[in-house]
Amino acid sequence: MDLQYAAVMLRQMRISNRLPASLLPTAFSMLVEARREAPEFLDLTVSNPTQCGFDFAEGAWTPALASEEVLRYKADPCGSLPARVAIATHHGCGVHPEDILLTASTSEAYSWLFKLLCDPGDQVLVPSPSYPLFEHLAALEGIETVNISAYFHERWCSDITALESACGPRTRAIVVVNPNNPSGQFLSIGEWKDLAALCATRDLALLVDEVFADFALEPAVDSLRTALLDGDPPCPVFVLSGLSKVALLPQVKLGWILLRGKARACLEPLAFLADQYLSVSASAQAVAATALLAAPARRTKVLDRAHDNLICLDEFLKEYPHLSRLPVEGGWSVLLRRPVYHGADDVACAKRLLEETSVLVHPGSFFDLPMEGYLVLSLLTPPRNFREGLSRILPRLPVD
């Protein structure tokens, strides 16, 4: 159906305040699809491992899917214990099987978290810069999504002074991304234990992304890689992950959820919420074990191309003095900072770029960054690509 048509439709009937006002694409998505075709286009955005190019012998965890445990599917809310046990020790940090709830995916934890925690009109504080996410999920939910965002100090650092500021009797839980997307920090020690603290005094639950927390890449100081490694927080933490990501994965729908502290109360309660949907296929839960034994080798092609693009990118820095990127502690993508003038924001710069070398890349906005002069670049894709791509759009960042 025509989507012009469709809006037309949709406002012709009463469907739910809770989805966009409206659904239609952007001019600049608009854009890239219709340059998406043309033989010199290139991606410099992808994060899709599958279509990255790697060899990961997909084949290896076939015998798994022909288990008894797929063949007679048994339901259980928390997920399979095999499935928990596998999870458990790929994290290690003293997790139990018990500690863990299975779901189809991070997004869909996201969900159930905002369902124990929330009731429609609450609010979640989420960081800003982070990929744009939380708050379609929170509406969804019926509740609100509070951005606070980061200041910029050599780093980007969390506001806890504005994250206190912001917290009102209906704010519920914190989320945090361990690294962050697309920045690439961890959280620091210091940052680690002030929003524990916080949320303990102000009787929240912390919620922790840390699905690129196997991807560390650059040195970092006092650096929290997990916030597994804290045993006993002070507060409720749920911290999230899954295949996608940890066993580069995304076509195999499986997430979890981590217990910490008092959060461990809570896996009754979200228990009952998993057995109202059951979306947890068996056969994802089957190859849990397989793949996360696979994890490690299929991680080590990932980390060494991003390392691999990191010295591409660095290279071609040597000759645009005026270009810069930041560090990257961890995850798959590298901010290019760019100088700033007037009327050139990130999407109109994303924009002139496509248009002018048919390489697409994201504007910083895209990530809500709060100042504008940043370029977003997947470290993941292909290295022929990716040099090619930088030889195009860096001689088209001018100085000033």
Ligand SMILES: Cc1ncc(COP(=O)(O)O)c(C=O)c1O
Contents of the next structure:
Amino acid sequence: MDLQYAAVMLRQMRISNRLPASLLPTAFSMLVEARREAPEFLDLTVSNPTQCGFDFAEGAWTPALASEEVLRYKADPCGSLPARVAIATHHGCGVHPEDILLTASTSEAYSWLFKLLCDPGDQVLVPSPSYPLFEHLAALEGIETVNISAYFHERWCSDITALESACGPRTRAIVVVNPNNPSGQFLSIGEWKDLAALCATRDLALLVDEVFADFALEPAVDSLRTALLDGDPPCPVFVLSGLSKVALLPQVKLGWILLRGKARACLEPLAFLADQYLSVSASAQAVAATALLAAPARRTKVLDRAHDNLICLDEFLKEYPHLSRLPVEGGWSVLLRRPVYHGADDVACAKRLLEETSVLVHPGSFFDLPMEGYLVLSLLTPPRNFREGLSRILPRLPVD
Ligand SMILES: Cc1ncc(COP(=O)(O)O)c(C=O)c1O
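Let me have the form predicted in complex with this ligand next, following on from the form predicted alone.
Zooming out: every chain and molecule, the one shown earlier first.
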């Protein structure tokens, strides 16, 4: 059905307010779709590792799909023990398989944690900048997100004072992404201590998304490389991750929640919740151990490419001193900083680049960056496309 016509029909029906008021594509995404088919189109935002030309030797883990575990499915709401043992081994840091619960993705893990911790109308504090994920996931559970912007002072810093002032009677949790997507920053050890202390004082849970934690590129010396290093946090801590990033296997659909500190008491209620869905497939659970064994070699390929792309960008930037990039402590993206010239916000800039050069980059506002002047590039982009894309867009980013 035609999208515009469907939108008109929908207005005549009653659907839940949990969904966005409009699902029509933005002008920018319509432009992207229109340009995508052009032969000269280059996508500098690709972040699906299965479509970035990596040679991952996929055959290694597929025999697990024919295993007895898959053929004789035994439902366990927490997930199969062998998969949880493999995940505990992958993380180390004294994680026990009994403190792990499997989900079909990290996004699903968020939904289950929101269900676990919040009643409709409750609030969670979420970081900004960040991957655009939380608002919709929270709204679908009938809860609100309150965006707390990091402030930029040499690096993006968590605004603990703003977080504290935003805590109200209906606040239930704080979400952090370590390292952040797209700013690439790990929490500092000091930030971690402040966040955990704030959550303990206010009786809040701390949700730590660590899907990119194994992709450290230029970490600062005081980076907290994983929240799991704090073996005894003062507040309930839920760490989220999944095969989609850890093993570059988004198609397998396997995520997990690690329970730390007082959160360990939540295994039973979470298992009850998971039991209503049993959404994790037997095949995903069966491949977990083999996929995690193969994961370090796969991540090395991604890290090598990200390093090479950063070197390439730095070489280019020597010719354009009015442009710069932020350090990438970890993750798959780099923030390119440009002077904000008259009347051109980041969406207008990305749109102009797409129209003039057929190169797609993300405007910073896509990730809720609290100020203009940033474009986001994916470091997973095949190097030849990355170089060619830069050679087309950088001359089009003028001094003022
Ligand atoms: C920070 C962050 N968390 C979670 C996800 C979703 O991961 P999954 O594919 O496991 O749902 C993404 C996706 O890119 C992400 O960037």
